[in-house]
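To begin, one chain is listed below as structure tokens, in the form predicted on its own.
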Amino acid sequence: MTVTVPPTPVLILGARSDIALAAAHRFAQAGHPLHLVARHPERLETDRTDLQLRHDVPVTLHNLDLLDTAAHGPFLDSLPTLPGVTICAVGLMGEQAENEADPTRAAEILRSNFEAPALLLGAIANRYEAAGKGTIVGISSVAGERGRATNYIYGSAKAGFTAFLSGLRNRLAKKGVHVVTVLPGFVATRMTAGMDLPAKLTAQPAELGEAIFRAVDRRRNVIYVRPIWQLVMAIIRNIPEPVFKRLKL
């Protein structure tokens, strides 16, 4: 199928996780302009400078804490355009056990991954509905589909930023305006290096900037990267709670 996307500038919410900077590069290529949004921006001027040479697109970059939630009205407000296309691929994953023990840490993994993107996308939400157009990529986790006791905490907050992308999808359906939920599963990136993941259910960044341009231009509501996953997850939604409880998961 021919990639149809039109080349309108693409906004890059967490800009500096590596499947952040593979989608970054997806869009590049087929023309798009980019807005990298990061703490700290200055760390991504090498990434900056590659993405214009390789693929002769403007690339700007841009300074923002998402925790920050009194910040997003007036960020918004400073963007050149409103951007075609958002993608948040903001996240903490953390260790569960420090989460679990540390009422500070847990709330910053709630907040970064549930509460703070979903604030940001429902004011990016907003004015797309206004425009009557635009796109909403959100990178959730099949860790939310079921609490599990290894990482409840992260996969709660990703449970919650699941459902809020579904719903929100639902409101703006015929608003003129898209919503899609990426499901990863594992993918090699920083975030997991040490990790000894299984090669079949681990997607590599570079796959998922592909899978993310190819579920916007195809307008796809939820995907599963790798889709085995989609196999697997139906496969622990479904262990009775029971057996459940005695496995380690």
The other form holds:
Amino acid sequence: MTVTVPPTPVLILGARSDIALAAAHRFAQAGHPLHLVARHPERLETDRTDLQLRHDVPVTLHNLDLLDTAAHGPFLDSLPTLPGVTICAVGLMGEQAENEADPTRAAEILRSNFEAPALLLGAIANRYEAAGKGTIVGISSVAGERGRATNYIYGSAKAGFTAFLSGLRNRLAKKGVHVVTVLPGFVATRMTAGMDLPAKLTAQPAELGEAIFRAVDRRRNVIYVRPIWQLVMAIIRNIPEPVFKRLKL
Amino acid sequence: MILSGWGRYPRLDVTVTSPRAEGDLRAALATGPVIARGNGRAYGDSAINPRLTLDMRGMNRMLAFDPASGQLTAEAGVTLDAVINSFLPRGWFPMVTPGTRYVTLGGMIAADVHGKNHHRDGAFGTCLDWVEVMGQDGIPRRASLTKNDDLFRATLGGMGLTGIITRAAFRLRPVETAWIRQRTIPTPDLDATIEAFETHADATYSVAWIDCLTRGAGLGRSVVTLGEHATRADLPPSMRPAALALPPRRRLRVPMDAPAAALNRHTVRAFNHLYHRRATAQAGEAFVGWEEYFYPLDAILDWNRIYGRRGFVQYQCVLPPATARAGLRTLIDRIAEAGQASFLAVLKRMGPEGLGQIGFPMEGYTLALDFPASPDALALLPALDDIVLAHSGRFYLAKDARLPATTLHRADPRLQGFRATREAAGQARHFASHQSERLGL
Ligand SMILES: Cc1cc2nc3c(=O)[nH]c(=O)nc-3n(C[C@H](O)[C@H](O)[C@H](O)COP(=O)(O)OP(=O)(O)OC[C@H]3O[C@@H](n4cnc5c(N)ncnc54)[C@H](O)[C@@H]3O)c2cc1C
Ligand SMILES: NC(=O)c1ccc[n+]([C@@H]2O[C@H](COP(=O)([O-])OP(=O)(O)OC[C@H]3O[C@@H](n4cnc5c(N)ncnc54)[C@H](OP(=O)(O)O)[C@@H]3O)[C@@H](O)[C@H]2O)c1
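Please give the other form, namely the form predicted in complex with the partner chain, since only the form predicted on its own has been shown so far.
Then the entire complex follows, led off by the chain already shown.
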């Protein structure tokens, strides 16, 4: 198979995430220059060197806290060109018990998974619309498919983010701009380190990297990683509410 | 979790952690004895400590490359596969490579691996400029031939027992193409095989596949292959534009454990026969791609499953020049007599001993075989051990899963000194593998 994606720069938000880095490697392997965005981007210096050495592509680091929404516009203006692909891996899970008890923390979870990524991607989408091209990849979660007692603050924010991506795709479908929604199940990353996850349902970051690359290449709309999750979530979505509300999930 | 080496024997219940930064290593060290693990390609129990095994593959970044010298600096968990993928298209290839590219830098250093060019270039130590080793105090120390050279020599070939290798700098060799000019020489018996190695001592690469089931006149018949990196000018003009690229090849995967009977003396004998006949028909020169030449087994992912559930053991020894001929003859005769099918039997001429305090290679001939981990085969191995001892040979720890400590120490007096070094440096209490405990290393 030949790689058909032209090597346009790729903007990666939340670049310190293992999933984001795996995607960075996959796109760099295909020759794409990278702009990596993170808080304290100096922590990514070694990864930047690694990406450059391995794949012989330029990689730049950018400082942005997505919660600082006033900084979004100036940040986009500071980029030398408008990157053809944007991938957003920003997210924050927290602990459900703490999220329930502390409204400040809950707000932070809601904003980090929904408001902040949505506002920045919305601003990028407007620029893509004007340019008549561009691809946005939003990493949401299966946790947004149905609220569960153990994870619903995070889950509801992801639900909002999924709906936002869906609307964006619908709005821009005829404008040459494509939106990919990524719905991972479990992924073995820093976020889930130490959790006891079932091996068959748990993807490695590299699988996400590959899946995201292919989804962009093939203009897929919504992808589950480890396809089994599509089935699992279909079942979970279809459990009648009177039964669901009694389940421990 | 259940963990094993590449031979899938023995299998042990092990706690594994995946450190991502030096702080994680320090935290792990504070809990008690550990062993570092690379990509698990050692065949036996070298990279297993049931109490705590550190999976180093998460620390795998490339840190610097100097195109003037070909020196690459990287974290220990980087795989050779990644190095080749990145640097072969830019005209660089490993100076020394084992027969699989799915190994880590740390694993190559810890076993001081050798390749098909050992007789000329030596083992991995020849291209290793420095290594950084974290001792029990949690401090990484840089060691080279000019600084901390004791630590350097003990770590090279030291099977992870001197500390955790965190990063290293090693040199790649410049190549003009990704192709090998291969010459195939079928030989009718052991004398001719040895003769072929000695005649072609100046070849960059040499190795033989050897038939270990034939006795009598044809004992030791082999297919010797020699190799040189092809230059651009060597290649036919049509191949020159993409000289450094190879089309991606399809990989096969062994989907499940083969039934235990799939590999037996009959199937292996048939394979050996066909292989030898084909090689005789194709004797001469050919251009072979780097993957096919260096890593034929890597084309079949998970090939270790062809031995079935019970797993298999590798057996690798090296015999000095003076006794090699007689020793090899006795070994092969014994194996053939037992009718134990070794699917892969590889013979290679080795050059002088390297820099490692207990490194495996030494001048002579090394024979590597594999056997199913069946009661019959395991019962044969002590007889082979005795033959190796009687011919002043030594054993390769990276392949071992079953040697008795007494046999190993009789074969290699350097190990006592190594143990003493480890005691003196306080490493013995902090770095241990299932193998080091079994063998008193
Ligand atoms: C198909 C095949 C062909 C092979 N061919 C050859 C060959 O031609 N020549 C040859 O020499 N070998 C050969 N080998 C053996 C292999 O090269 C060695 O066993 C090598 O050490 C494996 O590297 P690894 O990264 O998988 O290490 P592991 O198998 O995980 O570990 C091997 C040893 O290295 C130590 N180690 C690993 N990482 C570190 C670290 N970061 N710090 C400290 N210690 C560490 C471990 O403790 C252990 O003792 C072959 C193996 C296979 C499966
Ligand atoms: N792991 C899973 O099982 C799983 C499953 C489904 C979905 N996901 C989603 O996948 C994405 C990546 O997650 P991950 O598993 O790789 O975990 P992760 O390492 O926690 O990644 C999340 C990243 O978002 C960044 N981030 C959070 N808030 C930010 C802000 N305000 N500004 C800038 N960056 C911010 C974090 O940066 P810092 O390093 O600065 O904290 C972190 O790098 C997330 O959206 C997550 O929800 C993960």
